[in-house]
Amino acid sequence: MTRVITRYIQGGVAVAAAMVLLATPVWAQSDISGEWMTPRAFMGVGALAQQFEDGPDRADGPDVGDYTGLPINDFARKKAEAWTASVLSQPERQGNPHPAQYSIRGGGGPNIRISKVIDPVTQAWVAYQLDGLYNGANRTIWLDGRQHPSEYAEHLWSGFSTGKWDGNVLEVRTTHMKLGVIRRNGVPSSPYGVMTERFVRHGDYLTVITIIDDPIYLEEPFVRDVTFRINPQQNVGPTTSVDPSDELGDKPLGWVPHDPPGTHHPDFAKKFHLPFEATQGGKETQYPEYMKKLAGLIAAERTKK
């Protein structure tokens, strides 16, 4: 009889710890969660002044024709030089998130929230949330080993996005991206691009490292970084809502603001007394090999003038 409980027990043994192995899929080595704010609100007195960002892209968002360092193809710059910025007035596109591929950097922010998601019926730890990104964007990190979806499936603001953990970074792929940009000045990035984040924590401090990979607009992957400071005081609002109001009412119905094909903005060039060449972006242009291209275009216009 002894023996019989002996097994009995050794057996409820081993379906526990079976159980509890399914139900805990996350194995971190450093958890993220918490409330971080932005680089902007690092902007202060003494210790607070830390603003580390790219000043264009965490305001009111870059000049247009300003391209500088984008690993962006032809197809990419007539699209971007095409746009403007009066498409933000259509009444359907008023309260337009910023879509995954740029809403981590944002404009203005963001604060951000990065909670644990936890299974309600196993206690399992299955994804983290991210909340307080531009418009309501809020993204879902799935960390339980599920697939990605059919290419067919829905696109989104959010993307769909799947995290694993390697040491204390946490890896995360996106995929279903809507059509979006990776600047505020046009610059696109389509619904078959792919982005990898590595999102690591030091301390009081977050970094994400954003790539993304675009087949239809880009030359090679784009890169950049974010960084956010842990701030327990901090909690982040709910969405606010938009209410889109007719700021196109002299134009007709169906009327798209954009700039006529061969359209080119030179004026940022003009403003920083840089080549326009020097402007337009393209893989070269990432590289330290460039500056010798860039001192030879400078000393060219010189020599026109």
Second form
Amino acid sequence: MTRVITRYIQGGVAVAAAMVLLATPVWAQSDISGEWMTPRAFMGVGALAQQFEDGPDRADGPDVGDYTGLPINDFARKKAEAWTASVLSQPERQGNPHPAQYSIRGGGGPNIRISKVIDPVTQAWVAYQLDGLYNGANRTIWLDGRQHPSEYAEHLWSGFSTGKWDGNVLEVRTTHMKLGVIRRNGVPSSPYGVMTERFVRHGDYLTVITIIDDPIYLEEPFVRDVTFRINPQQNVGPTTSVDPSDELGDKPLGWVPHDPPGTHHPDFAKKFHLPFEATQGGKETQYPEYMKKLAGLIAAERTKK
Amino acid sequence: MAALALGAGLIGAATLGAQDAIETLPVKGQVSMVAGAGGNVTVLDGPQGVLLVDAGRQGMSDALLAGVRRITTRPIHFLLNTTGDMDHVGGNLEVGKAGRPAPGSNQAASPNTPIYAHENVLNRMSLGKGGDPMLEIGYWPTVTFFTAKRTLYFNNEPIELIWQKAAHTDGDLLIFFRLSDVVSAGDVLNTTSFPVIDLTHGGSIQGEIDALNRIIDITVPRLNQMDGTRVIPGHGRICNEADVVEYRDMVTIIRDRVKTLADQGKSLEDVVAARPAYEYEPLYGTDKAWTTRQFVEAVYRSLKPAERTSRQ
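Can you swap the form predicted alone for the form predicted in complex with its partner chain?
Everything in the complex follows now, all chains and molecules, and the chain you saw is the first one.
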């Protein structure tokens, strides 16, 4: 009898072990679907929320001339210097969404909903859908192994994303993004960039790490992250359609506002008592070691005064 | 015999290579695009047959037609030219022979597909205008016009041929497929380079900007600058209005900068040295056939006709 029981136990252990082995890929994944809210939302819209790194991007927008911590090259800096917010008055730009390079970070919320997309016939899990992104540039992350489109295919505000699991982390690769921004004060991102994201879930929290590799406008890959908290009471609403209005007055069709070459935007540096050079970005400004150089720049400015 | 077989193999490999370079992409409605045969080729396919916009480069016709056949087996009844550039009309002869006029059309007596273009394209090909060699008659447009617009109705599709009188050249057409909601823009729009302002063939910077604004006037996004009217550029990727706006803004900004410098009396060399296209150089200035310098020089000469005349 004892031998029979032992055999059952052994058999049970073997079955359990087999189940564990078979189930490993599923167990290794951590489903990221749900309603997610930003720190700004769950800490309350106020002074405390503004302490988060993404505060300026979420609400009023970052200051003009604030390129701190962005590994931009000189081409990008000059494009940002020529940018003026008046360009958003063009009827054909009033409804612009944020491009994928910026939409997880950018304003207009974004509290997001991530849903599983299931093939209605086979019930296979083929994608995640991200809704709630600014002005409706919602994203699909394909999980079914499909290829990225041809170089001649249209580039979208949402880009084209494919994902694969790396343990319990969803790694997403996005191409085919439009010429857009990485910060909505005119700092550009080219349509030739590739964005890699890592969606990491820790219980009720979801961290999205974004790495943008842009051969046109960045000196080296740009890394940033944002953390969301689950909010089952939330239901992100539908996208609002922007109906462009006439904001141009007597400006002719095709009016394109821009600042002339040589323009600098020192107001941000003045506002935060920073040396102008420290606000101009570049790869070294995103590393902690830059603090030493910054201290030197500040000391030099004080001496000059 | 062995040499013949080897030769045949090489020809086969060459043809296969050209065909490998060809890509076909659905655009919207009844419209598709064939890329890789020179300039982009637009394909309208419907129950009445096929209409092509542009014919690619000379020597690429077999590959182009194979690409078209991947989309449809219907007969080719119309060929439209957006410009007289050889990367768009080099295939006119062979593509023209590959089709035939639509049954009942007033071109029915011709054995080949009728070729529509602006009159200035015919003048360029038949008279060698702008220093071009005269092309043999099989390349010439067979139906031309000199008014602002001509229309066709084919496959239940109203089609507008809209002349842009001095943009990339003096013979540019925008082809607007009203049912499918697609504009074929020819070389007025290139996502891979600065626009080619071909002064020797009647192009001008102001005409180029006017043409881009005309496209923006036609296009309607579905929602918040997404989707909506699609625009097929002369070279590069499929666009919608938002892409054309970025391109128009770029061209306008550079024009404004060059004009400011020219109005200050700066010479061409001064203007080139000031790099008025600086932040756009890595995006559009890598095409060796149309460099940043050539573009800036064309803008300058277009704005300063006296300078242009004295140096040409």
